[in-house]
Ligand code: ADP
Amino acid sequence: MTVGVSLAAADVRHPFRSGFTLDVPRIEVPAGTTLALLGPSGSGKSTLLAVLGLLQTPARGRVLLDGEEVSTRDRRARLAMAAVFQRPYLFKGTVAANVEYGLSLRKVAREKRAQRVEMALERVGLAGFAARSVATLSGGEAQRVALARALVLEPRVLLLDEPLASLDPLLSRRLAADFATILRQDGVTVVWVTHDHDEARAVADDVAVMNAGQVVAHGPSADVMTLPADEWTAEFLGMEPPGHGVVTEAGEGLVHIACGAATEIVAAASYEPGTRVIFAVPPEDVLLATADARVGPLSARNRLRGTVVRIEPRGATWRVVAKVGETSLASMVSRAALDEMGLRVGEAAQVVFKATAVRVAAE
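Could we see that chain alone as a structure, in the form predicted alone?
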């Protein structure tokens, strides 16, 4: 098993021709974890990846590998890293020859190369593919070969720049789950660039959301993806802006949050009364119903009245947004359920969710 190392960057600044500047005061990737750099095209994700991976020297800033400052000139540090890109860039020949290529450059003995190639292919689910021509591979198989080519080098840091972006959505989701499992088993430290929210959720321990060269949100995946830090992040993640409120009562692991003149929600959290907080409820945890319906679950402490303000198609489901006091809350509803309830924009609705579904942070 590979032993990953911690990776960090500090005081990074680098100008872009487009006008904005990559400006990252500090970002860290603990050893053996996966950080997803998530953001729209042109936000600076790939440039930050290149800086972290010692592929590009920033105008200003430091990169730290296990706490030691390194640079693009440090051969030992660069040999501790490997990369996988959006296109696999395989050359003509066999799968084995492609996977073996980096080992040849590093002058690894031939007998050891064959053994390591076999192990790498088995790790990515391509046992028995060594003699296959790369011309016969599917897109997913080619990307697995690219991953094997990186893992065979036994890197301590692995850089992935939109590795699944060129694949169809179904295959991309399946490979994201497979790659995440492989990398966690391997113990390598990973920086994964993506613009896909679902991909980030599937692969990352931590997520850094980027916009115009800056990291606008950074933390554990579950926190960043369920409690957006600001309105831009919420819109990018397809969520409603966070609600704002003040804790009015606390006890027994619950807090009451006043978020409007006559609106209060209950959350499973620990904050002192008077604390100003932001909060959000993931759409999958929100149940909507017509104003006069009797709905469960009985354990849900939050049963609020709201007004439907938006109904938006989202693939096979519909996103229904209700305004509750000063806060917007969304729910994902099937087309059949939407038709059965007959909810329309401007109509009253019940908004039901458990205290444990509410994500809360001090403002």
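In this text, the rigid core denotes the largest set of C-alpha atoms whose superposition between the two forms falls within 1.5 Å. All figures in this text were calculated on a predicted structure; none of them were measured in a lab. Positions refer to the first chain, counted from 1. First, how it differs from the form predicted in complex with the named molecule.
In this overlay on the rigid core, L288 has a C-alpha that sits 2 Å or more away from its partner position between the two forms. Core-superposed comparison between the two forms: the CA of A180 stays below a 2 Å shift.
Taking 2 Å as the criterion, G315 counts as shifted between the two forms: its C-alpha moves by at least this amount when the rigid core is aligned.
The form predicted in complex with the named molecule, contrasted with the form predicted alone above:
A lone chain is what you will see next.
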């Protein structure tokens, strides 16, 4: 068990000659939590990670480790960090030799090294692998070795740059869940770069979404991943764009939001009348039904008329998108339910959800 420390950067600006500029006024990772840097290729994730990890000095800006300003020249700060990359970069030899390497560089006594290597291998699920040649490892095992090699250093901060991106999807999903558990138990502070929003959901406490060198959304995963800040973020996260509306009535923890001609939704939130808001409803919380059916809990405050605009397969279920006024709302529907209701693109549907399911933010 290590104890992570907080990591932050402020006023970071780093232009490249290509015209790309990393521009991050503020980013924070509380001690012992995992932040996912999530964005498409070329959005600046690796550059920001390198700045946070003291591998690159930005043209402008500060990095704070445990509240103190640090730089790439700070040996102590650099020793507090370890990294895992997409490729494990193992050298020929045994698993133990690879995991031990950093300890010998740090001049840890030989007697202690073997014990720490063994513990690190156990933590990543590779007990008994010490004597194996790395040439015989699967891709997933090699990436576990890379994680052990970082954790054996007992870092206060761990940086991972798309650590699972070269593994097949099933394996990378499984490893993401495993790694997240290991890191949480370890207590280390983590910055995890990924382009995969499901991976970010699986591993992170907080998520920072990046686009074109900027952080366009940053907050608890449960907030960022359920209410996209704008159209771009929604599309990137595979969600419908947020609804836009104006609060018309407020009281007793509920607001009425007018959103398009003759359409109003009720949400559990507190905003003054007149406030412009964005909102979204997680697909898991939206029920669809034929126009006249009586469905959903009686307590569902929202029973709206909509039109089905898209039906898309998503694994074993179907994602059905209905337009309600100006707003698109998605729902996950089983094949059986889809058949039974006979929902078709262009036809009317009833869209039902509770006031407490609606996520709202001031625009």
